[in-house]
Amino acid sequence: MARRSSGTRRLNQGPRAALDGFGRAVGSAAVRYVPESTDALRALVLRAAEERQPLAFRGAGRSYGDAALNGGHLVVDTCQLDRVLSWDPATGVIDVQPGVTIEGLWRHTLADGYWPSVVPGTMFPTVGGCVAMNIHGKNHFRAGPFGDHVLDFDLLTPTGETLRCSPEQNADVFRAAIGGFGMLGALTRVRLGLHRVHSGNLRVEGLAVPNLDALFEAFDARLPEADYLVGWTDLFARGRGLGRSVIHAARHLAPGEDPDPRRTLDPDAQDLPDRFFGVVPRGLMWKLLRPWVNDLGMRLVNLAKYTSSRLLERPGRTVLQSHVAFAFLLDYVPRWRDAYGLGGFIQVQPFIPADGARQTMRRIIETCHAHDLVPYLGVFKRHRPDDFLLSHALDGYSMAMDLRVTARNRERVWELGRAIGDIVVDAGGRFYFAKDAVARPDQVLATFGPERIDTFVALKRRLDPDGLLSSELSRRVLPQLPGLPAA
């Protein structure tokens, strides 16, 4: 490509934006571009390569840490690439651009009896982001990660080449780009297989368990029958109550079990309520929550949730709940992250092998107590392994933990996160890049192993020989990746 004249404005002189991770605890300013077509995206990537401008991709910005940040350089926002290219209700296969959200998927397909096979705790991430981070849901133990339901995708590399990738075609790139956090190229098209459902409802069982041992035992007992399984853990509890939790197990309704599936499968029937308790507008709830987002307030909130579940819920008693209400608890309160204040929060989610997980989870919780930093929210899940190169998944468990960040405790929060990282390394666990903000490169190397890292670096050199694609996450956790200094 011919070099541009000296009078043409360079990409790094474009519109600047202050960006953050979803937790708001990390952020930076970058030059942000929002292409409205695949051709515009290709032209932007090629021009960035010509000008030697480091570039990162961003979807909805729902990664909690620094995955979609690129301070001082270029960030390409793909949210406008949001067309559904094709949908086949006979097979449950959908073809989309990367900016289509999880909400866009289910609203397009639910009336035909299909639900996304894997969803996170919010409906607003983009498909491209879900592929790049290989997200998981409350059914990971059964359905695997998002990548297990990707049939194929098109990947635009920094050299301008578009690769069709699937388990049979460019299989090494397929295996590495899913979970490769955007370091191998830009997704321009993704084809997915969705899950057939016969109702817009799930049958949900809730129960309270008194401690960590009971949490593991209740999970193990429900794994054979449940389609979804999640535990909320009160991380303030100590002593004999350490790890006390509320569990929710859900299963899909069988054909004929819903007397009116046409009504429940109507996307409009899935909308979350506009008001809490029929009175408080959803948009105001974050303001009402804010006075409670402190150590004392969240201790009381956790205690109240556990106590109410213990009083009201019993093993074997079930209720019907919509897919949206069960899956997207985070979306009940718009702007809920603002309740944490200006410092925001980070999330640490260690993945621990099943063998020894009880002892390791206990050690992690006790480490939080020893640092005098108790996570305000704990979410417990069961997982299974997969074949993706940099997968966080393993045969084991995870505990996602929200840690509030303030000006006074920020350094201690990062110290705790890294101490938990050392426990993950000792246990043979994994890190999850969609959530991570604190892992050190030595911890990442130790958990994934040099063979996987070397394979990823070699692919990066092949597809991005000049190291154009770079983000704050990649520079922090994999400094051995080839990089491109700004010209």
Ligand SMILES: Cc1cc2nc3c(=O)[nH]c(=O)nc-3n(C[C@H](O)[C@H](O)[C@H](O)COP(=O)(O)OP(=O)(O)OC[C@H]3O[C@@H](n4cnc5c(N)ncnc54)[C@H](O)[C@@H]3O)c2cc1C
Given for the second form:
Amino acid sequence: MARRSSGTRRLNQGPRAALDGFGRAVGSAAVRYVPESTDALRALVLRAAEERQPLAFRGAGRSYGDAALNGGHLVVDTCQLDRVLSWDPATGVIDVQPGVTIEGLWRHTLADGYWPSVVPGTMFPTVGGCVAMNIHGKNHFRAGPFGDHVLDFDLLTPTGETLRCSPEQNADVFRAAIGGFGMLGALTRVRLGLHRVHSGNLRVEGLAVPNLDALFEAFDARLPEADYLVGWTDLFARGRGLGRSVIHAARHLAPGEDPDPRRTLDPDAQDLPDRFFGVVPRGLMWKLLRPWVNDLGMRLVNLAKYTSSRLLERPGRTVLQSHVAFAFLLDYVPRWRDAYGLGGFIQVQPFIPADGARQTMRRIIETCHAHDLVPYLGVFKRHRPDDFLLSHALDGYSMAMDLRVTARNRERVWELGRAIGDIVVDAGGRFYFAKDAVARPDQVLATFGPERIDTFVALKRRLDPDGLLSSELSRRVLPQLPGLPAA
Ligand SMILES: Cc1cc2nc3c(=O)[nH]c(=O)nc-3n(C[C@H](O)[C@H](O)[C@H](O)COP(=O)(O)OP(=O)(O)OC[C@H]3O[C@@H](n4cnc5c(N)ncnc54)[C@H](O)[C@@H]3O)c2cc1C
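Can you switch from the form predicted on its own and show the form predicted in complex with the ligand instead?
In what comes next, the whole complex appears, and the chain from above leads the way.
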């Protein structure tokens, strides 16, 4: 490839940006480019390869840890590639550029009776980010991960080649790039199958359960019927109340069950109210939360949530709730992460096989208590395995836990994260890179196993022989991936 003339600015002299993971506890400055077309993206990737500048992709930056960070190097943000290329309401198949968000998907398709088959707990991530992390939703046990609904995608590799990938075509790349955290190339187009819905509402049952055993039992009892299941666990509770939770189980409405589907399927009917309790503007809510985000405050918040559910909700009693209100509860409070203060927080989400999960979850919660660090939020889910190479999924359960980070406790939080990692390894569980900021490479190797990692490394050598694509996450958890030497 021809060398650039010495007068041309190198890419790493471009616009610098301070970037962070969603939890704000990790962040770094990088040179950020935001291409506005696939051609511009391609030109950037080729030029970075020519200049041998390590490059990471970024979507909406909603990964909690270091997945979309590349301190001191290049970050290429694909958010502006946000066009819907085609939509077919007869089949529910949509073709999009990678920067289309989950919100962009449902706003485009809901009036035609389609909802994304899998959504995370927020509507702001991009399709590119959701494919690259192979995200899961509250329906993981039933619908599988995001990747199970990808029909095909185009992957631009660092050599400038564009590969069409599907379960039939370049199947090995399809299996590895879904969940491959942007290490094999840029997703430039994704075709997805969406889920047919007959109402803009879900029928939701809420109930409180007094401890961990009851949580597992209530989940297992609802698995055959529910389309979505999620538990909010009060991780402050100890002793006989350890693991007490509020569960929400939801199911789609059958055809004809909604008397006015045209109204409920109108995207405007999904919009979240602008004020809390009809009074507090949504935009101010995080400031009101701020004084509560400490050990005492969050103990009380968790207690209040559990107690109010015990008093107000009953097993078997259901209410109607919009898809948006059910799926994106956290989006109700814009800027809620700022309530954690300057140090931010990390999320740890251990995935634990079903066999022995009760004991392992108990051990994880007790380990938090033993470290004197209680996660302020605990979200419990049921999962199923899939065929993707670096999948975090398994036949089992996970508990996503938000740990506040301060200047004083930072080291202890990292120690706790790694202690939980050791439990994951012992249990034969998995890590989830969209959430992780702390796992060690030996823990990652032990959970995925050398065979999967070797296959991924071999594919990486084939598609990205110089190791152009790397991120803070890849260098931390998979140092065996080929990478350019740091400049
Ligand atoms: C409040 C909240 C709730 C969440 N709930 C869930 C949940 O329920 N389930 C779940 O699974 N996750 C959940 N997440 C995590 C989130 O869904 C994932 O981290 C997702 O990957 C974020 O997408 P993004 O567009 O922000 O990507 P980023 O975080 O910016 O990037 C994620 C990865 O995708 C890669 N990438 C991005 N674009 C491209 C591209 N065009 N080509 C190749 N690689 C690319 C990046 O390199 C990076 O490795 C939640 C996050 C938040 C903040």
